[in-house]
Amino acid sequence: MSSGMHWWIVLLVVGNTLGMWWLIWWASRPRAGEAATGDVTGHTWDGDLQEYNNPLPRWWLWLFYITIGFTAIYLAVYPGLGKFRGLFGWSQEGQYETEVDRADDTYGPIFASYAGQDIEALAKDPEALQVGQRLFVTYCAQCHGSDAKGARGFPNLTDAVWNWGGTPEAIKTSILQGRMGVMPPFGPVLGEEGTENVANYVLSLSGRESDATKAAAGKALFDTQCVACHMPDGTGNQALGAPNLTDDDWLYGGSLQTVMATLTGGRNGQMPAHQQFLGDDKSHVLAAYVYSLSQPK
């Protein structure tokens, strides 16, 4: 925060606080010719209904002054005046770190006890799976869904399809380090006709309805432009995260229009790395839970 912004915030906060005090004092002071308490003010309705001068109790007015006093104490103790950190030096980052440290002291030994066990063994441990499920709901359900079946652009974790590998080690690596799936745009290279032909060939690989003539023309383009990632037979390359095009699993949709859109504009999918805020031990238990989702029950 710049020095100018600091003093601007101080001016606004202090000015508004003093302004509230002045407004209360000004509005509550007696006025010349004002009716006394209990007197009729002169406002009458329907001949019988009259307005009396009965001001609010003084204790109610003093609540405003007490609130302003509390404001001054709060701003002295906690941050609120620009760069001034308060007498206690409190910050939301510091409180967060304190709570994390307290949680690590409480739950760290539990995760440490699981870290020494094999992921496949943990995937059969009901207690470990309950812990892993809570981690999943907290950190993963926003993208993959509470049932882990994913959504458009976010993979289903309950089937046997794994672009980066479905072994326990590969899953843990995905959680710790994240993944970056990039499908480059081929629209400028293939052209509109070539894109449609390749899309038909890609659909034919998984047995979907396609135009046989266009698919045959698209195979030649596929063999020159796509095999480096998806392999000559279209089964993909897990080392690159290139999906298998011969199954019926489609991350972004398997219609002709969607496949053409993927070829034309490309796709960018990112799985964020969780190592910094989960750590190895928690990721170990989470990997066991994710691994269990795709295993036969």
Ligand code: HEC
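Positions refer to the first chain, counted from 1. Note that the structure is predicted; figures quoted are calculated from it, not measured. Between two forms, the rigid core is the largest collection of C-alphas that superpose within 1.5 Å. First, how it differs from the form predicted in complex with heme C.
- With the core held fixed between the two forms, L240 has its Cα displaced by under 2 Å.
- In a rigid-core overlay of the protein, Q270 has its C-alpha displaced by under 2 Å between the two forms.
- With the core held fixed, the Cα of W162 is displaced between the two forms by less than 2 Å.
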Second form
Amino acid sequence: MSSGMHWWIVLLVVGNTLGMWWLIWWASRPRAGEAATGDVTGHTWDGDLQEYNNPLPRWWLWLFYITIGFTAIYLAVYPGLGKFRGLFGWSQEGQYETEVDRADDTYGPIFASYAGQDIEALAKDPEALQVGQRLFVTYCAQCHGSDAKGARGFPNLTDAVWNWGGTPEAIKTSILQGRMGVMPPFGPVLGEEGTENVANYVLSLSGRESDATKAAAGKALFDTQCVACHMPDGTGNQALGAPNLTDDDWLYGGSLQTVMATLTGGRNGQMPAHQQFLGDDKSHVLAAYVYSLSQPK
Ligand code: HEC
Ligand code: HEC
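Beyond the form predicted alone, can we have the form predicted in complex with heme C?
Everything in the complex follows now, all chains and molecules, and the chain you saw is the first one.
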């Protein structure tokens, strides 16, 4: 805040407060020529309604003075007068930071002790899993669902299918650094017929119903365009997040129409990075929770 702004605000606040004081004093002062207290003033409406000169009750008047007194005390203690921070230096951020520090003091050691254990061991600790589940519901459920079973475009984390890897380390890396799936659009490269042929070949890989002639024509295209990421046998590559196309488990859908849409327009699923936001220790507990979901009970 510039010092011009500071003094402007001080002037407005002090001026308004003194102004209110003056207004109350001025309005409650007896005036020359007015009717005596309790008498009619002479104003009438509709011939019957008459105005009496009755002052505000004293206690009411005093309420106004008390609120003005409160203003003075409040402005002395809390920030409000421009840059003046109040006698105790209270601030919203300060209060927030104190509360966060207090929470860190309480929970920090718990997370630190979890961080010292490896993820596989932690995934068998019921208490750690409870903490992990609570974190999951808060930070992950809006995309992956509160049961972690995902939705279209958001992977199911409870099964054995992993696009980026299901080891404890891979899961933790997914959480900390995020993941960005890059499936380029092939519409222009393949053309409409080519797209339909490759899509039929893709469906045949997982034993779905497909047109054998089109699939055979599609294989040649697959072998030139797709194998770099999805591998020659179509089983995918976790280093790139390229899904296994042979397992009949689909991130976006396995109908002919959906596969053709995937090929034509490409796909770019994004898992946001959580390192900055959650830090190492919480991500560690979350990784253990997610890892536990796909382990046989
Ligand atoms: C540059 C690497 C790359 C190439 C080349 C590539 N893909 Fe992909 N593909 C991916 C990635 C990564 C994904 C996952 C996208 C995501 O997570 O949003 C994917 C997703 C898909 C899916 C969706 C699977 C599902 O579970 O819904 C299909 C189908 C697919 N690719 C088929 C193909 C075919 C057919 C080709 C060749 C025409 C091809 N891809 C070429 C990287 C590639
Ligand atoms: C804004 C939505 C969003 C949020 C929030 C989110 N995710 Fe994800 N997550 C995704 C998407 C989308 C993918 C798939 C990326 C891709 O297409 O490859 C993903 C992928 C993953 C994967 C990799 C799955 C695989 O098959 O390898 C893991 C593990 C994961 N998320 C865990 C989490 C956890 C734990 C949290 C909470 C801290 C979280 N996610 C929060 C959207 C989200």
